[in-house]
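A single chain, nothing else alongside it, follows as structure tokens in the form predicted alone.
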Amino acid sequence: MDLTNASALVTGGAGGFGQATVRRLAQAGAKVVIADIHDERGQALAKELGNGSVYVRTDIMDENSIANAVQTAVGLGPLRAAVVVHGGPPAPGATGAARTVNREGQRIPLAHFAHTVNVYLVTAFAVTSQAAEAMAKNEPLDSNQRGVIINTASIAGFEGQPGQSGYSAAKGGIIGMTLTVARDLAPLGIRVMAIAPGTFLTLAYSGRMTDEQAQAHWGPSVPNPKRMGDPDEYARLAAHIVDNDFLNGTTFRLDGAQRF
């Protein structure tokens, strides 16, 4: 997929995976819409790139906000690539991971489970469908290609840990819909892929521990290389997926052979 004179959309574009991916897509020639709610980081990144990329404050829980980000991208050039790496707000009253039924015999509130699935799966489909609708209007490139969409799954979608029922269900949903949506969009020349990261050193650890502490705690669980992943390793894979038109309908594990 040639991104010359084209636009790209990255939801969660001011985060760890997002910033690295925005930079890689910009290097490939795209003007990137950095869709996020972290104004300072997003604006600074757009200024750093200086290639016409823009920050657009985007609430991924709001379809109209997503539509605004998509239309902003279309205004920069044909939307050829969309990478969905956003997180989202925790459920009201939630205090971290929660088992389906805890040791006191209390079940997780259904609203907490539904909220997690909504944040990580429903919103990903919302971005996917809106981006695909815009891509369908593009003039096709070689081999009838109009665009490519990359969603972010997780190794938790294959084997989640205790307390991850909602998150695992959502990320498993990303994995499950990838081939189906790729087949839905195949007649339009739009590819759909997913990346399932393992343990990565992202901004999620900021404020809780230093990078060195995070590596010391989580790095040993990765078989090889014996460290946490670097967000640019995600971004390099995303950029390759965009570039390679024969990659379609598949979820790539990016986890250093990490299994639980």
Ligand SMILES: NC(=O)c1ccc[n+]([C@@H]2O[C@H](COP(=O)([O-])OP(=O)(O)OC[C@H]3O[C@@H](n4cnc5c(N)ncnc54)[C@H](O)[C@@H]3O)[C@@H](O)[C@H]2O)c1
Given for the second form:
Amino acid sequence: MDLTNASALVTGGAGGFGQATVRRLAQAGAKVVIADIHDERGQALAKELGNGSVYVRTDIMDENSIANAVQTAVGLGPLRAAVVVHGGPPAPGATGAARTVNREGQRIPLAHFAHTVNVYLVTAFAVTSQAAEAMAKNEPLDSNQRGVIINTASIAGFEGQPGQSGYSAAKGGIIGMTLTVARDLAPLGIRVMAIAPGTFLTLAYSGRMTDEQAQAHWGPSVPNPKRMGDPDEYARLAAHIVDNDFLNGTTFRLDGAQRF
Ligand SMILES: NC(=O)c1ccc[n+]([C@@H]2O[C@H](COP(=O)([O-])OP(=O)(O)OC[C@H]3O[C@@H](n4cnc5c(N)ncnc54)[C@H](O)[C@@H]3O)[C@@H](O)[C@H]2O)c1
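May I ask for the structure of the form predicted together with the ligand now, the form predicted alone having been displayed?
Okay, now the whole complex, with that chain kicking things off.
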């Protein structure tokens, strides 16, 4: 998929994976919509790139806000790539990971489970379907290709940890829908892929501890290389998926052979 004169959309574009991906897609020739709620980081990145990429404040929990980001991208050029890599708000009242039934014998509130699935799965489908609707209007390139969408799963979608029922259900849902949506969109020439990252040193970690502390805690659980992933390793894979028209309908693990 050639991104010359095209636009791209990155939800969570001001985040760890997001920023690295925005840079790679801009290098590949796209004007990128950086869709996020972190105004400062988003605006700084758009300024740094200086290639016509823009920050668009986008709340992933709001369909109209997603629509605004998609339409802004279409205004910059045909939308040919969407990378869905946002985080989201914690469930109100939640205090971190919670087992299905905790040590006090109480079950997790259904609203917490539903919220997590909403944040990581329903919103991903919302972006996927809206981006696909816009891509369907593109002139096709070689081999009838109109666009490509990359969602972000997690190794927790294969091997969830205790307390991750909602998160692993959501990420497993991304893995499950990838082939189905790729089949749905095949007649339109739109590819759908997912990346399932292992443990990466993004802002999600560095906000809570120093990089050295994060590496010391998480690095040893990765067989080889023995460190956390670098967000640019995610971004390089995303850029390759965009570039390689024969990749479709599957999820790639990107985890240094990490298994729990
Ligand atoms: N970091 C990891 O090790 C890892 C591993 C597997 C999967 N993931 C997945 O990668 C994705 C991105 O995570 P990350 O590690 O880059 O985190 P991050 O915290 O670095 O970035 C997340 C971004 O999402 C934005 N965001 C939060 N709420 C939003 C909202 N309501 N609307 C729009 N944007 C919002 C944040 O402002 C932030 O810029 C998530 O789906 C996460 O589950 C991360």
